[in-house]
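Next up: just one chain, as structure tokens, the form predicted on its own.
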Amino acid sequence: MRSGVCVDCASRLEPVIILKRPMSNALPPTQLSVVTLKRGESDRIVAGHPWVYDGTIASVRPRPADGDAVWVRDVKGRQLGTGLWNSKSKILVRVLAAEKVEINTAFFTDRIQSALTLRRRALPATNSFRVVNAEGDFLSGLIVDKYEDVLVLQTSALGMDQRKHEIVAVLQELFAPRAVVERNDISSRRLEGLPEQVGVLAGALAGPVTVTLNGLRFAVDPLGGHKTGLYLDQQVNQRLVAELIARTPGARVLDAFSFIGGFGLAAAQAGAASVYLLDQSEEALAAARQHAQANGLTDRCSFEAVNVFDWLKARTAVGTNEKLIPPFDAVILDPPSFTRNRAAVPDALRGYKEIHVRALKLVKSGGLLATFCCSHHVDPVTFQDVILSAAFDTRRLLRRVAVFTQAPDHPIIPSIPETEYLKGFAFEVVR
């Protein structure tokens, strides 16, 4: 996080209507469904896991209609949460509130900007961030993304999706945006019985929007770009493993898996002579052009359209008698997940493997490896570990100059695992 606080990004994340209705409480006992657990299975939502699957069910009374707000109580009668239900899903219920509380503007309202007030405490300089970061802000099944004065909406459960147009009166009042656009176009999405979806919500939008983070220049497409534009996750940790890479004047950086140029661009800006990007995407590398055109850092930067496993390998291999010379000082891995699930994650674990024996081979004594995995299912430790049996295989010597996170605009809830996904290191390489 910068030091110091502009003025004008300061205003400027100021909220334009800040809304001071309560929250009701007071609540029929009529008016809801309730959803009594078994025995056994409430320890995790008192704990603060907001997900109730069928089989923890003992009862539910009356019926609901999917995208009702229901309570949940445990076998003694004791009130668990105020949540939302759908039959469709997987989850069927998503727990929003310990208490019981009317799901309705003046909720959405204080829960927004309570996120609101948590991202301007810990990114005060930044006008591009997430607002709303589901489960991390007790807001299941909703995330919100700023650019500037743009906000990307999506609703991967069907509770919110019903909600969105209250959801997004609340985000007109809160921000005055330009534009609000939904993104709905997540396969996430049809596990809760929705449809994909994609436009313009509210206000007018036409063309990229250009965004600023770290001192860089980046040209967002909310209706058209992955995800919802960019990823956020990471803007904290580019300038982080910039300013370790600005120990070395003058180095030479590989930037592998670069999508749109993030690190490389932010490696580049802080002094690298020369930097490397790779990516498989073609699009996602003509806009890492773009983006070091924009900044005026062409020069220092080139760029490769090819597989990054066959890349590395290829870069590695040496013949009989022939010794390889590593050409670079820093190398940078930050691919997209190899495991969406539990049952993959030994094919992924050999995967990271693979990458991390290949990388290693191409950085110089003394060097840096910035690394980075971004599945949920592989924990930091076993990260490491993965990272360490890959030195032991190149005989390379580690040093851990820095442990990495989510930004804190994707906050983490230790009790609910799933808000955790993403882990990084830094080693210097000692020999």
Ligand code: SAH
Second form
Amino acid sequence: MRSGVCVDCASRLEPVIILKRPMSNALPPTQLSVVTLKRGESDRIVAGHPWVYDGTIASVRPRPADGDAVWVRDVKGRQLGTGLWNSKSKILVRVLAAEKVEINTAFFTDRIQSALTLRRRALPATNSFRVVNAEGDFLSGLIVDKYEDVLVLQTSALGMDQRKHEIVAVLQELFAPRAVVERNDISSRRLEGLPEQVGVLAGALAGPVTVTLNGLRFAVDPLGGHKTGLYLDQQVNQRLVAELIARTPGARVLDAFSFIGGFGLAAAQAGAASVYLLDQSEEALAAARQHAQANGLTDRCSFEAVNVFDWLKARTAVGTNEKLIPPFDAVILDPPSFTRNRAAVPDALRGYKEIHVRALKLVKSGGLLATFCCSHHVDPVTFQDVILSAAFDTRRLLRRVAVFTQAPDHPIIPSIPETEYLKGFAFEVVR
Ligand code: SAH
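Switch from the form predicted on its own to the form predicted in complex with the named molecule and give that structure.
What follows is the whole complex; the chain from before opens it.
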């Protein structure tokens, strides 16, 4: 026995040798095209980032057809992974595995099953969640959302799109869904040479699906709603913010950029006396109104289809010798991403600053500001700096009471920075 280590622990310290067994789909019989990367370009791929850009490739032999599986190697001939080729995209290869594997039914079953295990562990109480989130689940180009017994699929890469029906078969096997719907009406498909498409791929779907999130019932239209129907990435935050608001009985709440009411209705359900939901989309607000009704919360909710910037401006305008009395116990800000790319960040920060300056004027002392930023290009430190700058301008003092991130069904892989995008804070406005 090693000194200071008990027998039980010592036995646990024995080295464990795991014999590498080939996976059922390992080592394909056919030879694939080999994509060799330039010197110095392989580290990112070794670290787990799946995108291979044109400028990083030394050679491709023989030339693959678009959508074909390829092997990626470094200049010394070391295997970096198996991916799918698309000459039409800026991302020529999306690496799907670090080994030589066949991208077949067994591969998709394995990947989707481990994605599902992660969700079941992290979100055991919900039947609606993102089953696969592309790079976050090592399946670049594939998103699958689950709304109760309906699955919504999005393929944003050509190689994935070509294997759509194989993926649907795997989903049917794993979930036995009522329907699998395709929501491929995203403009980024054009970058891959793919058309926009919406439709039912398997089963049948008529009308909306009733989805329960945080104990609230929502009617989701998988064929027509924003994103693939709901903002599932805020599912956990909606509950956490509602819990914070519940600490102030009878709170007056502003839910700005409410969409179909995820935050506002959770707050109403948690005990807020009145909730104002604002969104510029009439359609989203009509849905929010229906959801308030379906959950018996209509008496506490008001809805206004407006541009939040204009609304905040009007509500915070004061004449000379007038003083604004903050009306809200809690303000929630969950705007869309103001940045498509890095170049747009300065403008976006001006936008974030403006809404925070105005929102802070509307929160009572001792009240709450819950605020989110879903732009990958704005990191949490920069986002908080903008909020602090707004607090300085309005002479408010903030105590940070919560830090938020995307729900665990949107996994963050730090070596793939693009997988991290949603951040948020809750501040108590001290004075
Ligand atoms: N909080 C929501 C998600 C908000 S998504 C949830 O948890 O489900 C962003 C919303 O902002 C969209 O519904 C969009 O219609 C709305 N929006 C975008 N720009 C806006 C603007 N200037 N004024 C009001 N609403 C806006």
